[in-house]
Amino acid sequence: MSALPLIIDTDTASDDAVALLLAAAGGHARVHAVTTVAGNVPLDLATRNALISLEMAGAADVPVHPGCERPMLRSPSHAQHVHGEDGMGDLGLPAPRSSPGTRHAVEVLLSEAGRFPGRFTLVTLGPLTNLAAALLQDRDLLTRYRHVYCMAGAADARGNVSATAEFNVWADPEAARVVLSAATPGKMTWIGWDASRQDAVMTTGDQLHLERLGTPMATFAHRVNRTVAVWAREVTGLDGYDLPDPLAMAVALRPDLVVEREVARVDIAVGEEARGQMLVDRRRGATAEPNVTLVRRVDTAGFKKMLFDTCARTVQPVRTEEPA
C-alpha cells in the first residue's frame, strides 16, 4: 500500500505529539508539511512541540509552519491545566534542533492544495482557525484536498471543556462554523471526543504495556501524557486517559478502523451558554443537506495495535537545516 500524502494542522500538546508519531513513523503516510495553531498551548509552544515530536519520529525534515495565534473573534483559551505548562507533561524536554518554516500556515494550506489538487489528505488536530482563515480566501478549498479529517466536537453533546462541548470546537466555535458551512460528507469527516472516550482509552494495563516497550518513542508517548492521566482521573472519570488526536489520525490513515459512522447536518453553538456544542440535526425531512460524516465508533483493538506497533519501532533522527 502506498504511503498517504498528508498535511497536518495541530495545536501540538501531548496527544497531538502521539498523533504525529503515528503519521511520521507508522509507515502508513508521508507527511508533507505540518502547520500549527494556538489551542492546547500558545502558538510558539505548539510549534516547538511539533518540531520535537517530528524529531522523535525521525522526521525532522518535515517543515513546520506556524499559523494563527488566536481564535477568529475570541480571546485565546488554552489547556495547559490538562497537558502541562509546556503542553508535553512538563518534562523539561530539550529544545528542537530544527527551526520553523518561514511561510504562514494559512498560505501553506492554500498553496499546497492549489498546486496539487486531490493529492493531499488534511488532518486537523486543533481548533479550526487556520482552516477557516484559508476558507475565507478560497471557499472551494476543501474540494482541492483528497479528504479532510478533523478531531473535533462531541456528537453526543458530552463535553470535556464544558458540559456539552469538546475543546477544539469550543476554543474557536466561529471557525468551526466557517468550516462546516463549506463542508460536504464526501470531503469531511469529524472524529469527536465521543469516539475517543469510548474507543481510545489507555487503561492502566495499556499504559504499562506502552512503558514496557522501552523504545524512545514509546517512552516519549507514555511520559508526555502524564499530566493528562491525572486530569482524566480527576475530571473525566475514565478508566485511564484517552487519546483523541491519535484516534483521529488512525482513522485518517486506516478508514477501515471505523465501525460506526453517521452522515448528518451539523452546526455549532456560538452563544456563551452552549458555546462549542455540536448541533446535530437528525430530524426526518430536514431541509438542510448533510454536511459532514461523523465517526461514532472505532475498532479499539485495531487502534491500539497501530499505536503499539508504531511506538515499538526504533527510528534514526533526521538532522536538517532550517526548512524553507
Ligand code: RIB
Given for the second form:
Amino acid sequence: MSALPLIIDTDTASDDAVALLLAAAGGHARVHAVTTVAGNVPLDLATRNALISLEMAGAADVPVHPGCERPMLRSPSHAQHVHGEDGMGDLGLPAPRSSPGTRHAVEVLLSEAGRFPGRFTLVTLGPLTNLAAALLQDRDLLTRYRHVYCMAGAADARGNVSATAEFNVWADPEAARVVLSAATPGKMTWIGWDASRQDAVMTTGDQLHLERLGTPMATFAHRVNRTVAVWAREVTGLDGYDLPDPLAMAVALRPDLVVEREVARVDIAVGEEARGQMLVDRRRGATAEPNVTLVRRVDTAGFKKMLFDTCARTVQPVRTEEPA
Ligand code: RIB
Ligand code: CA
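Form predicted alone done, so how does the form predicted in complex with this ligand look?
What follows is the whole complex; the chain from before opens it.
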C-alpha cells in the first residue's frame, strides 16, 4: 500500500502529539507539511510541541508552519488545565532542535493544494481557524484536497467543553461554520468526540500496556498524556483518557476502521447558550443538501492495534527525551 500524502493542521497538545506519531512513524502516510493553530495551547506552544513530536517520530525533516494565533472573531480559549501548561503533561521536555518554517499556515494550505490538486489528504486536529481563513481566499479549496478529515464536533450533542459542544468547534464556531458552508460529504469527514469517548478510551490496562512497551515513542506517548489522565479521572468520568485526535488520524489513514457513519446537513450554533453545538439535520428532503460525513463508531481494537504497533517501533528520534 503506498504511503498517503498528508498535510496536518494541529493545535498540538498531548493527544495531537500521539496523532503526529501515527502519521509520521506508522508507515501508512508521508507527512508533507504540518500547520499549527492556536487552540489547546497558544500558537507558539502548539508549534513547539509539533516540532518535538515530529522529532520523536524521526520526522524532523517535516516543515511546521505557524498559522492563526486567535479565532476569527472570539478571544482565544485554551485547554491547559486539561493537557498541562505546556500542553504536553508539563514533563519539562527539552526544546526542539528544529525550527518553524517561515511561511504562514494559511498560505501553505492554499498553495500545496493548488500546486498538486487531489494529491493531499488534510487532517485537522484543532480549531478550524486556518482552514476557514484559507477558504475565505479560495472557496473551492476543499475540492483541491483528496479528502479532509476533521477531529471536530459531537454528533450526539454531548460536549466535553460545555454541555453540548466539543472544544475544537466551540473554540472557533464561526470558523467551523465557514468550513461547513463549503463542504460536501464526499470531501469532508468529521470524527467527533462522540466517537472518541466511545471507541478511543485508554483504560488503565491500555495505559499500562503502552508504558510497558518501553520504546522512546511509547514512553513519550504515555507520559505526555499524564495530565489528561488526571482530568479524565476527575472530570469526564470515562474509564480512562480518550484520544480524539489519534482516532481521527487513524480513520484518515485507515478508513476501513469506520464501523458506522452517516451523512447529514450540519450547521453550528454561535449563540452563547449553545455555542459550538452541532445542529444536525437528518430530515429527508431537508431544504439544504447534506454537507458532511459523520463517523459515529470506529473499530476500537483496530485503532488500538495501530496505536500500539506504531509506538512499539523504534525510529531514530532526533531527540533523546529525558523525562523530568
Ligand atoms: O475536543 C477534543 C479536541 O480538543 C482534540 O483536538 C484534543 O486536542 C482536545 O484538546
Ligand atoms: Ca487537538
